[in-house]
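As structure tokens, one chain now follows by itself in the form predicted alone.
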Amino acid sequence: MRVPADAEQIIEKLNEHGFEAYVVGGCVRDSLLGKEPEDWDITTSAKPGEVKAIFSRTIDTGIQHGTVTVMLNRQGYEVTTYRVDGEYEDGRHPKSVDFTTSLLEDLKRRDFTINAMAYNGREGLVDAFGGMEDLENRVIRCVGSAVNRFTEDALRILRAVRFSAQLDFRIEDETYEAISLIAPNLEKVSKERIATELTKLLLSGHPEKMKRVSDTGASRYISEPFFKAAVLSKGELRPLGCLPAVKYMRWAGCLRREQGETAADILRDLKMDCDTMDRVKILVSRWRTPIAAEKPAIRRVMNQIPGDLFDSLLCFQEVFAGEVGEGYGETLKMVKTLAEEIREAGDPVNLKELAVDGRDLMAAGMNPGPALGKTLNALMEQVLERPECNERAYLLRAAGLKNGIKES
């Protein structure tokens, strides 16, 4: 396994000062998979103090459970003491934490066996719980008991269906089990996490297995709401994989046959993000109508959505054209094609890019109030027609402005 080098610099650092270390979790798993890992976390047998003292530069960051961030050359690295988790009183969070100096009992506490091996140069693989042959077999499973593992903590319940849509494993049969059995804990999941295990499980290679949370029983316990609306056949869900992994163009593609303020209300239910759910309310209540492959149609489009979007619009029309109407593959084509000569021409199609504004029209007479945002719409509409007419003597003639003098 190839560890970054300031990672193996920590690791030997700890060993010089007589304790064991580390690499461990979802970077041995991503490594053994020939994947980079985002992060390097450590593992150790040094207390938090000990490895503050040791390292220069630290920071705090869960010290009361044990981790301690140590920067080298501006990189962050969590080195967490061995530990023990308390009772679970929450289902979620630990009553109390005890270091150990075990690493056996450290590793013994974690959710499933692919994410309990630790490795370092010295000792290699260490893999107490078949992590290793359950990665070559392609299988999720709990470490010891999936009951204990899921009453301790609710939320992997999620990350077992997560961790199966982002590795395309299977969840093995008592596992998934003892999902279905110990799922009403996840009432007392908060929603914000939830939203954040459903959006990983939407932007994983295979969106499909949303279908799992609900074939489990556990969708009554996170949001009916988002099941009951959500399209979760395996058929109408496999297309989601076509869409690029954007948070709000998943969430819409699950979202899609909603109105729009519904598919909002659902996802504010999910103490979703204001921008994500503002996205996935414009994609949804506009995809179904169809665009026509004319330049003014185009322009109004663009000037009705934020520019970004107008091209995730496209995007989510082409893999779901079936949906919105008979032959509006082609249709997509040429609308496409005219779009890139809009923006090739620079066509103005918002009022920052008209040739008047508020001032230029208050400065030629006209007074302010309701009837001047009336009067820049109506320009602004004339130019999405006709391009050309974007100039300020023109629009100011057009809005019964001459000279900068109000015509009677």
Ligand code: ATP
Given for the second form:
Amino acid sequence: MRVPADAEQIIEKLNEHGFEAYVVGGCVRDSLLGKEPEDWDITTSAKPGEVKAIFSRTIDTGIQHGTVTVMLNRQGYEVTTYRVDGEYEDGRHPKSVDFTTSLLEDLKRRDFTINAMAYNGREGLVDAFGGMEDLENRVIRCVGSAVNRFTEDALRILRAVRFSAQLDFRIEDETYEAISLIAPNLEKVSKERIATELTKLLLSGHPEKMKRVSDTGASRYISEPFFKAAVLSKGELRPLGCLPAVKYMRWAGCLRREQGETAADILRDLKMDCDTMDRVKILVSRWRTPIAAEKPAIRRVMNQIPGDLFDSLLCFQEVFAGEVGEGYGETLKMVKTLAEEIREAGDPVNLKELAVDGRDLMAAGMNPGPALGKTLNALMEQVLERPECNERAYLLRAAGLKNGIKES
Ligand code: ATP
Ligand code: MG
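Please show me the structure of the same protein in the form predicted in complex with adenosine-5'-triphosphate, now that we have looked at it in the form predicted alone.
Then the entire complex follows, led off by the chain already shown.
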């Protein structure tokens, strides 16, 4: 296994001070799978205060959980003290976090065997729970008793499904059975944590595994409105994988049968961020309407749908072209070509690009007020139809104004 030089350096420095240290969890799993890990987490016998004393630049990321971020060459590495999670009082938070000096104890608290491996250059791989074998057999299995692990933290149920979707792994039988059994505990898990896992599932290579969440009966305890509204057959979910791995696009794909407003309400209930909610709402309300393959119509859509969302809309319609209408895929190809021409020509498609603004109209004698906005919109409409009209003098004339003097 190849550990980046910086992480190696942190481990060595901890060793020099008499502490154990390993890379652990997701990064070990991913590099064993031949994937580049997103971040390298380090687990150590050093207490947070000791870690802070050793490294010159650190951030208190989650001191109460034993996590300190060590900054090295502008990169942050999370260094966490070996810990055992205390009893979970509400299936949500461990009552207490106790530090330990045993790596094994720390590995034992982790959710799945494939996430419970550690590595360093001196000792090689520490795999106490058969994680390597499960990686080879492509299996998600809890560390220890699945029922107990899900009872401690029900979010692990969704993590199991999410990892099975990201890695395309099977969920081992005992683990799968425990999911159905403990699913009611998901009611106690915060919506934010749930939404994070569902988003990761949707962004994975196998979004169709969302179906598994309802198959296990877990959906009832997560968000009934979402699972009622979402497309859930494999055939309908699979095309989601053809959408770019962009959060709002995948959620919109899932909710594409809904009204925009309802989709937004469902996401609000899942404590989704406003930007995602707004974008999903626009896509979901707009995608079913075909766009005509003619420039004025395309410019109008560009005018209604801000910036990059227009491209997302085309992309969305492309994936679900068959659902928009028969033969729409062909129309869409022409729409794309024409949209490119519109952009190359720099045709004005929004008020900012109009050759006159409110101040111009007022300087030309118009009074401020609603009529002014109406006039601007009417001029915009003309320019969307005929971009060559986007000329100051022409537009002022068209508005019944002339070079600063209101025509009588
Ligand atoms: P990724 O970051 O790619 O989503 P990951 O495995 O790194 O995957 P994280 O959520 O970053 O997942 O957690 C890091 C490690 O912490 C996991 O690999 C696992 O060992 C442990 N872990 C995280 N969440 C839990 C949990 N709810 N219960 C038990 N162990 C957990
Ligand atoms: Mg991680």
